[in-house]
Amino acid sequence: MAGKPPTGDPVQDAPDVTAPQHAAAGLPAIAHSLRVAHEQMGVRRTALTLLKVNQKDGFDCPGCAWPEPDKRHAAEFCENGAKAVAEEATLRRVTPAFFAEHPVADLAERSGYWLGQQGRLTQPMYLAEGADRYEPVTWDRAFDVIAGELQALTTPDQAVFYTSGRTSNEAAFLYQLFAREFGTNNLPDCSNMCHESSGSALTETIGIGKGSVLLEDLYKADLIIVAGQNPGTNHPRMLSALEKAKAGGTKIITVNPLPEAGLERFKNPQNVRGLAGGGTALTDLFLQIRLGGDQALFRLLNRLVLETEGAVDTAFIAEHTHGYADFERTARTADWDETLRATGLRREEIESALRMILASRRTIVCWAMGLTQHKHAVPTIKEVVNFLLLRGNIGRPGAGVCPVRGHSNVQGDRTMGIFERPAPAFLDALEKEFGFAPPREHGLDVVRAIRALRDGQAKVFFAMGGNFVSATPDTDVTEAAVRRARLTVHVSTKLNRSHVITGAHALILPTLGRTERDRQHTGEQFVTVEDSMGMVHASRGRLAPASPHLLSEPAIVCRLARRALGPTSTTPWEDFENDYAAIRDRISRVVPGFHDFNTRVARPGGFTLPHAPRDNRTFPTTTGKANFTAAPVEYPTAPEGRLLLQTLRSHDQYNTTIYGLDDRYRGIKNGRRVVLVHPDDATALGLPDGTYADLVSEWTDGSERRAPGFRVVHYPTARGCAAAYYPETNVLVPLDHTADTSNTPASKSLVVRLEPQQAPA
């Protein structure tokens, strides 16, 4: 038998510390997906259920969006994976009686981590005016509450849609033809706090705003450079293929402020070496960077790469490239003095990645959030492509950008249109389709639906699956903007801290998971999810909803579109929720690279979508050839007695989904208000490791903003830099502090100062 949720909510304030681990998986990620699939599942439908995961014919994992094989491993899952599909297969339920017993008030004292272990939601939830707790619904009544605030509003654009990265291609294609037939652009998703500077970037410099590489060109790489990103925790699968590239001869250059025990070291939990051996050591250099120091490295490595002789693919940058002159101009003014500063690295530590590079002939390189949440993210990655170009190292085998998402189908959703500035293509195919005039008028990103939401200009806030109020920066801000809203509504598989910060009156609607069959009219199933590289595949569910109540996602959009629109509607809403086919022939003919949709995607493993730079070397950007750039080098610095902060997540968590208190491989257990600080840096601060501060967060209008009470651990991370964990540390980032031209959050480079406290009683 799966176990209950916890009763109390635990202590996380004070937790046990042991040295960070040096290697990450092997038995002890074996063990321990284990037990918590048991605690959740039982052992039964942990075997059912697993056994399905990542499968051609199983449920796309609810995790990452790290790309399958083709030939796969019949446990073709990681250690987080099974969390996040325990989580969503438990046997533990939310029934109006668990509502009944706790007052929102109650339930918004209570942590992340308490209200996700409660299990899955049963019923449509309903919190009226002026109501202390929520009440069962039915769907009809749902439907109409949020009908009749859309209709009330003086414009379509005091609406605002949000989607998180789990929605499959079918609803996320529906949801944004929902919000455009209404009358708004108002599209925000969780691409705006994580991967926008990367798109941003992509798209003004190759003409695509993704990755280049797909899984194959990673085993034909000569070099892999994964900077800004810890994939042992937040892309575990990704260790198998670097392990993979490494067998082929791949030399690989970790760029990272902390040191990663996935990236040290690989015990592959599916072979022998893995699990009885030493693993594989994965890293070949370590350039352990400052915070924000990435753009001044890539700078300084494209001006040696100019100044080696035969270096540069002369060839490829006359007859592919745009911006040469200006980029060489720039480049050549790098300082040696000044990297150094801003990086934090040694001459000799610089010299040996030069090398590593002018030995390779392809190259890629990887990245997360830890370059894309800076104020100067966009800069960074377009000096990244910079770096690429060089060497001609985009449209070539075994070389290409690689951005590497987080949520398992948050690239596909701005595939099918969730994006607050479409493209006029797009917008222009969408109206061919379906005969009315969606908006032109760009809408609003997270940050700034979050200003409209504070300064009362947006009225209904709709999240199609996430947990916003805990995503977002500047929580007390974000928190009182959407208790501004007069109705908020969440389409949710399990209760999270937006649920319990709501507008006048509040809506919880259940949804089906992945994991879960989904019977219409016209019989079972499926849904389709695009992963980081490209590849678009069908994702089909298993196991008995948790409810019988529940609808799924597109049965929700259809639902409600009917409803809100009413009769002046033309699009066939009940034909799109009886048989999910006929909304992928509508995406074949609106969303360019899904031609012969169902025909395609009915094959084992899906199809991948074209992709220009990548497939031919053609470039469709403003000028039709790849664009190099040449921005000033910017880089944060902190004064004395001040470290730069970056946010991050623990082992036991996924985005703002905590499935425990341990981070392992970093030796924090039972905990998570620990703040990382390089031991020099602690003793000049006077902070002994197990002393307890405030983070306070420092800006140059004078304003601070405090998280209290971490306990300061002494950790090798980059002096002057110190990290802690996300959704605890969201309340130092204001809501202003944005990355230029892709406004989203710069989480990673704060300036903050501790102040010791006394230690929790």
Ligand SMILES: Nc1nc2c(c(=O)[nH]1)N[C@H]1C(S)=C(S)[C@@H](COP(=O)(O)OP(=O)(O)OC[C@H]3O[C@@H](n4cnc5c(=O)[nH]c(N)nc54)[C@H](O)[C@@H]3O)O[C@H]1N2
Second form
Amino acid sequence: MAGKPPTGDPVQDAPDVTAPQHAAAGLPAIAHSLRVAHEQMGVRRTALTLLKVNQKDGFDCPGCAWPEPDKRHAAEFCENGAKAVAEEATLRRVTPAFFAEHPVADLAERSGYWLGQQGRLTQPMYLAEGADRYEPVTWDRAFDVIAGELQALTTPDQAVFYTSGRTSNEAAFLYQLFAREFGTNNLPDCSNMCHESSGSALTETIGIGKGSVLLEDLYKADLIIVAGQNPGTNHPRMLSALEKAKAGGTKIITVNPLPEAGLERFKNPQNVRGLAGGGTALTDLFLQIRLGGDQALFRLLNRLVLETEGAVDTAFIAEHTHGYADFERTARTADWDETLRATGLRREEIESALRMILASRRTIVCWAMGLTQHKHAVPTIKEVVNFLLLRGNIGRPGAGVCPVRGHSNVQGDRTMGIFERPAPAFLDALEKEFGFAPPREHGLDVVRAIRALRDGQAKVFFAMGGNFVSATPDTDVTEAAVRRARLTVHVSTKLNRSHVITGAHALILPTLGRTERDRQHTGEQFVTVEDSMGMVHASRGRLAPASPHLLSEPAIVCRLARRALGPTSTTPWEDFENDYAAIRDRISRVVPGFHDFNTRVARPGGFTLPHAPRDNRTFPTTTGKANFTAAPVEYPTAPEGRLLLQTLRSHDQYNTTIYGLDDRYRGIKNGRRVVLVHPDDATALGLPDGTYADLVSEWTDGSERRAPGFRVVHYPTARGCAAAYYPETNVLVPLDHTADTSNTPASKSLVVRLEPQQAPA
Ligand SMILES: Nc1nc2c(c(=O)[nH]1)N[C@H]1C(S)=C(S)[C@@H](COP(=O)(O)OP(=O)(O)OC[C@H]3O[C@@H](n4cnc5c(=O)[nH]c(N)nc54)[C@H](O)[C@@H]3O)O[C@H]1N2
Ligand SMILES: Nc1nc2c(c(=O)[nH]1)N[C@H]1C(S)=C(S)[C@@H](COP(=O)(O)OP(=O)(O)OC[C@H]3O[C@@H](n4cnc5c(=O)[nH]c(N)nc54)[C@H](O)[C@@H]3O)O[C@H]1N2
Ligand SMILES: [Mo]
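Mind sharing the form predicted together with the named molecule? What's above is the form predicted alone.
Every component of the complex follows; first up is the chain already shown.
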């Protein structure tokens, strides 16, 4: 059945529910990934493709940003990586005939799942003003349309250039160069919704917004704390690393409102024990925290460490840090009762954690969206940094901060200058290399871009990948905002909702994926990516492109730049398109850490970017030291009869791309509109398991937002907390509900009430 998309729209919202599982991966994961892959690619292509994932001569998995170990397995992929690959290497195609058959209004009624299942985009498509459907268009005409709208703007700041995190270093570098030559820093990206809080907190405290550990450090650690992360689904290869660490004696504390199967127990599909045996128990201590209780937890732990004789690394603090006195005074006031309230934990649990922390000489803290998507996300992560600094756990082997990044090249895109608030030194380097004056004023991030579109201040919206309207908060507000644009343009591999919620006119520009061969005038090209631990390496696609009409992302930027900037630009766009090594030469002269880029990336496995705190305990902060901080403790609360809701991922999705309708580890099948609630809370609210409810979020300004028809699932989450999938719940997140400083949508803590409803017919 490979190549045939489903007919009709199979999304059904009467999910089947069984008990959640307590182990991840094992044989079912292999079986599952092969089934999905065979459906999309057929048997031969599956074998050809999956064997090249994450190999030194192959392509970087388009799934997550977890690094590859130096010694690789023949199959260095995971179930969800296999699904990400199958999604891209599918044999299904969206052709002009498809668009002729489906008016945009019809496509706007379809689910994101259905749209994605139609297959790869094959030709540039144009939705003319007033037209009811997309029509094929030549590339030249498409670039004329964009250039025409860009040139008609009153100021370059009326254009917005969004990036999602799969874009290669080469494409990202060219894209920001084009935007800045055009005259704007309006470069919002998916990072604004993702690890921006980590970037903000780490830049202020340690001087660089990236993690400080390498894969080997995990194996050397005595203790790894995994807070606010579900690696069993979102970074499955991390489980192999945790398993290896455990084998060497590392202890693991998990901090999470949900007992996530992968962290409980891991059955490594790459060894016999994992396939046939019971697998490895990973978590030694599970702290089932209330949503948003993490800052309070780390604050109290810091007080307890301070009160323990000899526990503080005074030499490190004296030599390398700043702000200790203030921090110490504040931390000593941490209150047990308040912490127990904020976290929902028991005193003995926190004391057990303390014992493990004190017994550890080398500690790492890993985190993801469970920490970054809260109103107080930045002070929470700063408290984690305080926690590590206190015992000198930064800048030595087996210790450090480990924000686990999402998209496979989201970290690299930032390194390449995709940022609405670029550092002056970066702009200076760009100016020197390319001989133009880049704009210095800060641009728009994601939330501010939506406001600018809503208020008519932004008129052209261009997206390098992603699915802006589905990934962003306040869906109704955002869709109305995007519809006010003059022109919306999407460089995409697959059809998604952002293609059907458009400005006055719209373009879809189909592009090559990671798995595909990229041939230009000088021959076959490769691109480069940077993983979550600052390792840069090459990625080379092997499959024939999904269609002969596709252009690579670098080629699209080069052609657009030539057309839109005209002869005023002295940048050799044509050379860049012809030979990506020429792009890398420029990167090596602009971006620190990339000297001899072409030579070093040619080595198998690539190279590691410098990281001053990790490499030599220097901290490029404003004080020249690592900064302790002392913010007031915050935590979200819900009034009587209300719950705190987090929006999260199921096992069968990649952000807004829905692979299937199951969430195997959580026992959910055949549907996505579920809300997970603690049985005692559900009973108190009069909601037996299996009943249906609308989710209504209540916002501080008195406004409400509603997502109808969720099946109530009694689930062992923390008391007072609930969970439901994104993007369905994005309608509930107010645009203004963002993290302080980072402005990241606070989609992990919404106050909601559950209104009982009839089950759908
Ligand atoms: N297969 C697959 N892989 C992916 C993705 C995908 O969608 N599918 N997305 C990619 C991207 S872009 C990203 S950013 C990452 C996301 O990776 P994750 O951050 O793991 O993704 P979420 O599903 O949002 O899970 C959040 C986790 O944090 C917990 N949590 C929520 N709130 C809190 C809190 O207040 N405190 C604590 N301690 N825990 C909390 C939740 O229970 C859940 O376990 O994964 C990347 N990899
Ligand atoms: N409520 C809530 N909202 C959230 C989150 C949450 O946890 N809760 N998580 C946030 C996070 S962490 C993130 S990162 C964002 C994700 O936001 P985005 O990055 O904007 O969304 P994706 O769903 O990853 O984008 C999928 C689309 O990317 C395109 N694509 C895939 N591969 C390629 C490629 O190689 N090139 C190009 N040009 N296009 C490609 C396909 O057309 C596909 O439809 O969502 C955020 N939104
Ligand atoms: Mo993300």
